[in-house]
Amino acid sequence: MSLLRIKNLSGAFTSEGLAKKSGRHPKSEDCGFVQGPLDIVIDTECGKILSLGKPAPGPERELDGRGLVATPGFIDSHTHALFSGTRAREYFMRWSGKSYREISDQGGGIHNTFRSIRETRDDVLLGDLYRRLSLMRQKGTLCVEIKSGYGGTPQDELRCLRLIKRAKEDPLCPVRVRSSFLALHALPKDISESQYVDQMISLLPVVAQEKLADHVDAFPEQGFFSLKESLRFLGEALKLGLRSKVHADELTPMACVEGVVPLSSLSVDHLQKISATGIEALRNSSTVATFLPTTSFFLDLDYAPARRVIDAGARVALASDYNPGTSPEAGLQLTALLAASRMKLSAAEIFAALTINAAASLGLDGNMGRISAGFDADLNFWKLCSSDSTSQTGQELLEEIFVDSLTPALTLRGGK
């Protein structure tokens, strides 16, 4: 065993309130604020959370941590960091008036990064990945979840897939890695939409054995692919063990909450569109309702109805939509100001939702998401603008934290 004690914190928020509540109904008390001076000591072999508590004698490893306060790892549960190119210029014409569906059908959108995918080799395609990776570790992310869906063809998404994978189990990428097959993204030319359903699900028992996919996704919208045609291929996934994470209701009201809550799905994504219907679902359900800001912002669309969700009792992440043609976004900061700004959330909400919601949309959240024993060593660690932080009560700290956009002095994954 080797053990690291990080010393003389100011304080540590380990969301033990919020884990009681299932992440419901997030308080400022629930985040669990814990005054210093305390340790946090780390097991730096297994990458596990042994204790946190007062100062004592302990290990030969130790860092200084006066002035920090401790946080969770932040986790953002909805990303398509995987790509090549860029689109800026779409989001010129959007702003000059063309919508979303006009530039798909111009060539842009989603078929102009399968485009750049095919065009880029794999060496290429890693090497913007981790680049991307290492910008959202430094500023606070941890966990990052990465969706296929930019392949278009069968081989195509399969290599998307094993790319994410090196990522994933390379020991020196900068993040944890969660994977999705988003095999309904974008319906490619000269294809029937059945077809195309048929090829993604033959590929399922590929992805199951060859464990390439933490969950699937699909992509249910006008214009896109039907819900009908997305619940097929979400009920094939099932029956082999992978979950769903679902683009739902986000351009149109599409009842997609209420046709996959029953399905077991980890969480409905975007909701824009969402029907009183579905909140109802959520708030008798497991399900994540993952809310992605910053697609509104640069698509200019309404907000999701987040209090409504929130006041109903559903569980509740954000996350970023970081993609090259609609949320171009690597932090969660921007997700953070905007939930507070547009969606109404108090810092409790923020936190929660970037910590023990977003890692039960990924399934962990009897791993990650808390500081406490026997979870993972995913920390930040925050220098606070005030002067005294021993003075501030843990909300003002987490309001400080996120008005104030920081980013960590320090973070340890699994301790490293």
Ligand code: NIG
The other form holds:
Amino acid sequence: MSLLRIKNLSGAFTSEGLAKKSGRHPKSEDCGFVQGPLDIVIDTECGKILSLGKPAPGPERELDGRGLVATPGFIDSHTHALFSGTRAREYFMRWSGKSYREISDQGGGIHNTFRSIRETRDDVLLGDLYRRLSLMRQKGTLCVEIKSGYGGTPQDELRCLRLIKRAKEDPLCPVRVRSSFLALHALPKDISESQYVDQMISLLPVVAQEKLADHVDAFPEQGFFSLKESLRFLGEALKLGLRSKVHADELTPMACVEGVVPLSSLSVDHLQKISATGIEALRNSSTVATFLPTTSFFLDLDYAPARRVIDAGARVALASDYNPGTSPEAGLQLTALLAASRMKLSAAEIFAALTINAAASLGLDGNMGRISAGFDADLNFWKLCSSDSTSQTGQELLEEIFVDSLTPALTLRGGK
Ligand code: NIG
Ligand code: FE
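Alongside the form predicted on its own that was just displayed, please also present the structure of the form predicted in complex with the named molecule.
Then the entire complex follows, led off by the chain already shown.
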């Protein structure tokens, strides 16, 4: 066994109380702040945490953790990070009066990225992806969900999924990767909706057999896909064991949440236009509500009613939605700050949303998002102004992380 001991940490957030409450109604004391000095011991062969406890001498390799506070690595559970080209023009078009839907109807938006991805070689796409993932890691994001959805033909969707799989299986990839088959993203101009959905359904056996995706996704929205066809696709995927994470009720109220919760979806994402019945459906459900506030910021949309959803008792995650059109921002700091200022989330709620609840939205809350024996050693270590002050509460440290920094001094993925 090869062991690593991070010694004499100033403190650590274990998330223990959050785990007991399944991430619902997160409060500051649930984040499990433990005051140092503390050691974390990691088995670097299997990449898991062995223990968290009082400093002790040991035969392990050591790293000096004095002055550092440990948190679980942050998890970005909704991105479109595999893309090429720029859509900067569209950002300015929107402010001169064109809506996201109008730009898409005129062949821009997602159709724009369809074209540029097809013109870009695999090695260039992967190089760009790794550059983005390295940047995300520098900002404390250690696990990233990446969607396909910019292929727009059966062969290009499979190509995108195979590229994401290469990153996922590469031990040198800067972050841990999870992949989603976003089959229904925008309807190409030359095919009917039902034909396109049939084509995507026909890919599902290959996707399942070659393990090309961990989940599936769809975008039911006016001008994109109907809820009926989306549910047909998601239902077929579920028969093959592929659970869904769904773009839900983003631009128009589609009653999408009510539609997909019965399919035991892992998450419903966006939710600016969620209905009262949708909120009710999430109250005791294991489906996670994922908010993507940067999309509202970049598109100038309403923000999702996050307070009502959290107060109803739903599990809530936050993610970046990183993509070239509606959220050109790698990293989670803007997400965290908008969650506070526009959605009125507390630091504890943001912390839960980027760790244990984000893990649950990937079906991985038994593996990641906590500092506890047996969990993945995906860890951020923060040098904070108040790291060494024993009078500092956990809440104040989290506030400092989200507002002042979001750039950890050290990150470990699987102990490396
Ligand atoms: O989550 N809403 C659909 N998909 C993305 C946007 C993708 C794009 O515009 O390229 C989103 O906002
Ligand atoms: Fe998205």
